[in-house]
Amino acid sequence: MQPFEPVIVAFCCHYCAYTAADMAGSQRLCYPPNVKIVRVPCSGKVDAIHIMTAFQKGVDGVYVAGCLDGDCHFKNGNIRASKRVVYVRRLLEEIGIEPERLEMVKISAGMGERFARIAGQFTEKIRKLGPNPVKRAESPAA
């Protein structure tokens, strides 16, 4: 049997976060290739019904992206990111999915360290927590 290697969405807004990933690459920053990076416009585009279709899929964990409070180019995406995010945890938690496997993270375009560091750190997390509980019930040896 394989070890378990989690599949991790990140939601990133373009100006900040999804700006961070890409300065981690050009600095060369090593961070998992687990986690699949999904551009958006702002996080506050990031709706319930995307991050959900994401579970049923089977990722692992998610975590959406936004930019820094008070900079968030279209004035206040990011805190309606972090409502929606704070929503289906509970959402998650209702229907047996651990609310650790979303997060909301703030970060600056200038943040690529933190950025490889957010992303290893996550990919750490899903990693003890084990395969999303939908993949669980899919496989044919449950």
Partner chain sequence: MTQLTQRFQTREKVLVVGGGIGGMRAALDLAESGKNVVLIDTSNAIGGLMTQLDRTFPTNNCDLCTLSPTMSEENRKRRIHLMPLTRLTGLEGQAGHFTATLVSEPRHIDMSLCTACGQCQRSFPERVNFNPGLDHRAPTCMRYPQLTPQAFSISGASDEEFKKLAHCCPAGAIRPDQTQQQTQMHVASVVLATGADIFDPAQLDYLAYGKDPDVVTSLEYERIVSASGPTKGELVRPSDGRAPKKVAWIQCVGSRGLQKGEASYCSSVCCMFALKEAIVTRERFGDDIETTIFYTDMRTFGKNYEDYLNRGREQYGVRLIRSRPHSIVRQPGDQGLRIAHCLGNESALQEELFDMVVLSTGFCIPKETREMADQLGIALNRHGFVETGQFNPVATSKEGIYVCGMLESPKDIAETMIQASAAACRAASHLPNAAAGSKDENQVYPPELDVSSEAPKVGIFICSCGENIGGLVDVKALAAQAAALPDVTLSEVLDHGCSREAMETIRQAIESRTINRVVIGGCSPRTHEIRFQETLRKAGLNKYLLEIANLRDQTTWVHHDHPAQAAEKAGLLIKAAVSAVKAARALEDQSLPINRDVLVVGGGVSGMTAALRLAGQGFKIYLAERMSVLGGVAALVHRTIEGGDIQAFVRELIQKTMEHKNIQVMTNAFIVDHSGMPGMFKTGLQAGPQMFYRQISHGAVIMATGAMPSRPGHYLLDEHAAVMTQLDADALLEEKPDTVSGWDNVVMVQCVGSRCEENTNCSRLCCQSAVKNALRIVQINPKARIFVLYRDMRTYGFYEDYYRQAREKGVIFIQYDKDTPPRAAASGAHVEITFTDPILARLVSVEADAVLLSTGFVNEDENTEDLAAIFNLARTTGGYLLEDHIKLRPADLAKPGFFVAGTAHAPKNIKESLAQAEAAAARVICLLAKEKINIGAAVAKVDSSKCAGCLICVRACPFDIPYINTDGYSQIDPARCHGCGVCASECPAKAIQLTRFEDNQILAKLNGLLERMVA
Contents of the next structure:
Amino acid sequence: MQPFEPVIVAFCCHYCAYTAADMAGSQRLCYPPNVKIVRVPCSGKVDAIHIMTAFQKGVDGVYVAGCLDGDCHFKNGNIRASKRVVYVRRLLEEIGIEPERLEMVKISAGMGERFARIAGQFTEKIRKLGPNPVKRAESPAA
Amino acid sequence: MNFQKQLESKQFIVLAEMNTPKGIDVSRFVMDIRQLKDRVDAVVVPDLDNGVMRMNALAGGVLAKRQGLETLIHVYCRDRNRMALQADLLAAHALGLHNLIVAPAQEISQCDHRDAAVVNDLNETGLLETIGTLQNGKDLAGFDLEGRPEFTVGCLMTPWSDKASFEEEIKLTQKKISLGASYVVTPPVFDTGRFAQQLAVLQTLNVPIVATVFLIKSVAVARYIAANEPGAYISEDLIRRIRKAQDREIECLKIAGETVSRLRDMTQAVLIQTMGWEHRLPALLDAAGL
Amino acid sequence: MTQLTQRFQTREKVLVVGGGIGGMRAALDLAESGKNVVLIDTSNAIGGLMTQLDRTFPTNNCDLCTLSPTMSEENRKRRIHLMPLTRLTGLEGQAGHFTATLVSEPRHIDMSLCTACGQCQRSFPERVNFNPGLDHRAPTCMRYPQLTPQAFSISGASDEEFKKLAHCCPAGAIRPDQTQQQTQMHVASVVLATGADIFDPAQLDYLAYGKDPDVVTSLEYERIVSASGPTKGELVRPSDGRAPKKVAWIQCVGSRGLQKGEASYCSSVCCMFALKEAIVTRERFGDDIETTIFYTDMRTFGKNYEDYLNRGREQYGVRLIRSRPHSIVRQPGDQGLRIAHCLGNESALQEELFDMVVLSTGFCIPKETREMADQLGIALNRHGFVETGQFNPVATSKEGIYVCGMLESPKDIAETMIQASAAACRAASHLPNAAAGSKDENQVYPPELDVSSEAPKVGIFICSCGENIGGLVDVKALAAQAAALPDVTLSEVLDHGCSREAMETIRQAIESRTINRVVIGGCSPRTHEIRFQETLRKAGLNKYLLEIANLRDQTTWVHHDHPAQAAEKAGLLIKAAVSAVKAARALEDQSLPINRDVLVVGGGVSGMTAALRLAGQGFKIYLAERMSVLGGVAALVHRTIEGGDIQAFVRELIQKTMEHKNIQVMTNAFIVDHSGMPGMFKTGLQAGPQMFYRQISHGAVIMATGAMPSRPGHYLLDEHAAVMTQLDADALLEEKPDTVSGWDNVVMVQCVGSRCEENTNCSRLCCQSAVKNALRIVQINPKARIFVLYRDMRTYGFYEDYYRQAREKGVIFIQYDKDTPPRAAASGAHVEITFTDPILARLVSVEADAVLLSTGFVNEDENTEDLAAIFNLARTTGGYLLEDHIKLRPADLAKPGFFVAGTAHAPKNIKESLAQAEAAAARVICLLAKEKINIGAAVAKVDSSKCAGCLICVRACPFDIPYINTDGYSQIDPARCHGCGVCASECPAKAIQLTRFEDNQILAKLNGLLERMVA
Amino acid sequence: MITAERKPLEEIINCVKPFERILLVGCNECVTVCAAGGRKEVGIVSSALQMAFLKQGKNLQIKEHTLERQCDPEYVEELSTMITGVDAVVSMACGCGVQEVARRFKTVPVFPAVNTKFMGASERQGIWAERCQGCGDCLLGVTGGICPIARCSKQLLNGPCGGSGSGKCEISPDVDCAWHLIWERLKALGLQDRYEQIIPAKDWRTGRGGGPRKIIREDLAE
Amino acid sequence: MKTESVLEKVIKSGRLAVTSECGPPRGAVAQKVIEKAEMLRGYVDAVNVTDNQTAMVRMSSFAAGILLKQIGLHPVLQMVTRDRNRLAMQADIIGAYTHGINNMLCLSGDHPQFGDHPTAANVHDIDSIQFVQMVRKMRDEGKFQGGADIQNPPKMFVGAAANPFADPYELRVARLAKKVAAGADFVQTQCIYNLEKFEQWMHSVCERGLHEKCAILPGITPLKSAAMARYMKNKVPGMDVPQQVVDRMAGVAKEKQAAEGIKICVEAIHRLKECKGIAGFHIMAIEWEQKVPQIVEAAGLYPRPQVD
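Please show me the structure of the same protein in the form predicted together with the partner chain, now that we have looked at it in the form predicted alone.
Shown next: the complete complex, the earlier chain at its head.
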């Protein structure tokens, strides 16, 4: 059997985390290819439904990456995003999916190194957690 | 719990200073206060803080109180005569602001309106006496008041640079206490070790000590304060710590937070001054473990 | 070229003379800030000298790649009226109201018909001009591929030849009867940027130039190694076509000379030029080529240039010999050229054979330019360069006429760029205020096609980005895999997706294959989205029918350790992009009013000058100074080397700054936080003594934070009373000149605290300060013996004159090596300085009455570090602020909206600082001249049929935009919406969508990424 | 408005366990406003349910729909085209909506997905508080516009109990003492003397005490 | 005399009355009630029997009251509006009266949240003032609350509770007035520790002449320990324990704190005896009934007058 390679979606704020991801690129920092970035204008734009849908479709981990506290380009979108992440984590817990599969992280545009580090750490964490139980149940049948 | 009861309870009290806007847009002020609900025991609204013309503390205090937080406001003598001061005090009481800090005022030359007329009709001790008089149901002219206001009054200590000025300040503070100040607010504490040495003397005042914690925001600010604030001691180690930090802003918040948590075992209360970074107070409180 | 539009017939325009990089920069800056420009050049196309360079120092980048975006900024072209083959022959009137007389030579080609196919040139290379400057070396390709205009010209053809040319031209564009035209034109101001000529070394017979084909000038060498040059980038010896193994460079050819025809000044750039060519030779053509530079002083005084010198010597093994060759000869039987020279401390003549010799030729001003200057009535200096004010770096002696680049003095590209922008800034001041803004007219695009009802037809273009993507991922396979996705019409690979050709390919593909959605697999949309959007618009597609998969910055660059997974991820990202682009809709851009206020950080001469220039143009300035007074370091210096009164200048500057109604000065002010984007920044300052915190909203930032005089504790400085810095001496000479009359021996030590381990770079100013003070000491006390102990005297440009003057006045200059520095020992009231005399080759001691240390400048590390952390700015290893592009954008910082002026950028003298301050001001105006900042098409839209009027959006919006209208539905004004999407994500009725990021688009993207996982 | 709160997912999961195809119906009125049962919550619950079943290898089919109002038969009628082939309906409306849907579709089980809480007002974004108990005999006129029935923990009609402190109810410092509010309000209105009139024992028949209630507007009723 | 109540007689006689209380057990153990009550015999004029005190289920006050009656003590039947609607309440009142119980205290009761049945319905069909009014009307007008006549109406000596310290303070006297107007014959107050504030309240009560219409019995509770003092200060709603009292308790050694508590409470009685308008004392020694005789004696309230 192949070792488990998690699929991870990172919703990244255009102003900070997405720029940090590009920065990681220009610094040629390596992080696991498991992380796929979806650009959003603000972490506050990430809807609970988007996160739920991602899990429903079998993603193994999601993180929402917004600006540092007080630095949101749109004042407080990142704070709203944090609260929403807590809310969705609770939902996941209710249906028996490990809430640790979802995280909120805060990164500034200059933190390429931090972006790469978080990508690595999160991937490692999800790797340890194993596949999304939704997918796990699905795969023997498929 | 009102501030008087908080003081009596002997529990550790955390106060946050919230500066009113220079202007009329209070949204930030209000938003910043709201997020402090259940995080601090009370907020302090300074009046024309440090000589910068801005919305007065009375209006700021009412706004703060409306957000459901216990509120303390500053009163000072430079800009108002005894009539205006008394009138404001009565207004404050009627609007539910029962906690006052009698504050010294910045020299007019250091203010942002250097050519303003200086009133100083009363001085700090005179103001304390005035508050006492009002609480006894009279005004300064001896006329009876309808109803008696009740205030919880504190005073601010002016920074001292050496032993002599410290002793001088202690004497003055004793006088203020005898005139009704029931707690004192110290100048900013940057080095708790040094502060501990002065604490024994401060404790002889026999009133709750509120230690001020000033949020340093950058190396340049740290340098400036170290050079210009009498008695402010900021070590090279501290500056190095900010410089070495990966995120300086967070480090500065941490430093202030740590100072708060160290003061927890030393004084009954702390007053956190963030001077414009009120929105970062939750992070600072997190860093303080509160 | 089209005829002069109405716009160009107004008086409100600037004439830029000279289409080299300086002229282009000035023209572009003016155009970008909404001014109209007429750009003339005597040649058939603009480009000047730089376009002939293969690579530029110190980054060793290809010039064409860095320059081409500047040249092809087509959207700006509409404000620049280009007139090739034209010269300025007269100028009447005064500033603001000039009438210029222009004479245009015939091109004999109708530009509206010419397709630049090159057929004419292939047939008549002698008559058709395309690649000037090196024509005698038989050009075989275009001068450079991005030539503007892409045009040939014909000169000297006979009637017969014209007939044949007309015959061979497939476009029928040959016009034999075109004649010289004269034009009169009203202009408000003039920028002169005609550059300089290269010294012709044929006049110096000992160099064998012109006699021996293997002796070439540095520019010719540049062409030989250039990919677009005659040998297509192969390094071969002109004589026999063989690859040379030993190449020598000879410096100061035509500069710093006293021989016939040579210039006495230093040409400033040749040292770096030669060093670059030597390094590139080693880098590109192999380690077995030996490169040797014969020099007088290595003058690598520019920003970080010393590091480049060290790299050349240590990393690339470039051999450096301090010697001026005596002769170059080819003796019969020699395989190469024999260079004879003596080493400094040996009298014996040495000889060595080289396969090729490159002459580092200097620059001089051609006769025609001097004539033009005479006609314009502007003063030239004794070397024929245009004279400018000591504190007025780009102003000529005549108001309204400005100068930049080599025409002012010899200088490198970066300094030319700075002067060009500065000249633009000054020239613009004769036109209506920039702060009023300019209406940005849209380039005419074809009408947009309505594709909303069409089935999606996706075109995929995958860029290999040179090796950047293609090196790790098989882009062909990727394209093939993507071609199989549903609704994909086309899937292609591009080599350099962002090149003009590639854009054209995309455009044609869209049109010919009726593609209605485009996916680009390439670099980050953050940087390149705009360019691809432009291409879509040109093809008649709405620019939002585009999706970019970030295959470079977020894939190949970060997964080079996992090629297989990188390829797989690239495939998925393409798939997600295809899925998302199908859900995309045509949208219109929204914009916000731009904030035109400017924050200037630092109140030294640079900061004040930038502030005043901008304030003069109507901008509101916040000037934040961390000290309690304005003035900065310049307030400490008294005289310039030319004798100018710095103190008086600074006083006047401070007064003007304080009094200007558009400038708000804040002293004791510290920046503590910052956010936003260009056009809408917010910066928090805390200002003492009240420690008042205020947030300033502004559109741009100029960093003028300066540097500080270095004061390293060497040579008994601050220990012995006789030891002082040159800055101390400057004050002493001004305030107590009598002290000097008692001095018998004065020793100056150069490079104290510069060019060493703790500060690897050259401080640029110390050589001129030393010469300045030496001359002043000699003037007061002619008996004083002055020893200047130096490593390389770097009196670049016209400062060389003062150096020579000092030598003539008896100042003794003694060279020392880094490894054997002079020593100092206290000896009563004197200091004994011991050093090695290179000629006597032994130790010499001098009992000095005064020791003057040339300590230079250092970056104030703690302060810049603090600001860099807050503003998120990059810095050099020396701690100076890092510009966006060291050559082309020296006043722009890497962070958009940030500009730099003065010594915050690198050590420089006052005049140079002032030029950069004006340049920064010009760059700010370019940014802020726009009416609005485009905030894209992301706006919240409410579907009233779904809205429950719940108020959640009203309460959630961080900007208080939504409200419940009289119908009971939420209404969001698109013009005020900032596009964060918080309302959309909180709406419980799902009645709000954020355009560009609609739920179905995000879900489609997720689908693309995840769909094969769960059916 | 009527406020509601989503039921714990486990409870909803248990309800729909036996079924293969369900129709999940939201309501665009009160439950949308209190963020409990609007289109968005329908999406979230749908996703959560599907995942919960997918985990057990079951592919639960969910049709999502949100009605303008579930408490009006005309709107509920919209569902009639969707109901075929559905094993069960889960309604995210308040109790009124759930019953209305159940009344219309007799052969399909209907489950509530929210708990209907109270009639309240939004104090701030995300905070709703009880204001009215629908007693059918409003006495706000004598209590200064603040209802002691809905807002006093003990439904006291004649003044505060002995447990209030600092204006807060003894049961929690988060609950205002209704009588404190009433008193402050009466004072502000200069109606202190009203307080000393004894409000007599309430006639609960107008409320739930009188059995299920109905309002008939003769002029409007068909 | 409105009733047969001994308590009423003592009060009307102008002597200071003394009441105490006895919490029924949480189980069917009649002996427990009797044991506790026996400790009070001879030292008090009436004994309050609490009704599901602190919202915890206990033997009903009705039944426990009968037990007391059987051993010859005079119970005050406490009843809360929390657990019964007006039908059940009136049924219990006439039932109690038929067993000779003729004092009652009308309360609203602690919120179920504090008790052992937090999920119980919180009835509050009527409130405490309406309750007082109802009992008074049953007695004086012979009518049920619904208006029907009562055969042999119950003649209850009607009590109500008052808390002089709860907020809003200015409403405290008004609220008492309202209870008096509703028909309260006597009032037992919340435990008094802040004597000064109580005296102020009494002053206002007297100003309105309420003490003349209604007997005011301040509640006195001895503190067992400093911990209890702190608990009462911080945790019990509506309680006002001044810091000095806490300090005083904390100021003595742990083993002497109980004695100190009794001392404080005796001092309080002595001081309040001087206060105008006081008709007696309600000594609530919570789970500490054995100390009541000691307190009554030390306070000079022993022996109790014989009025029968």
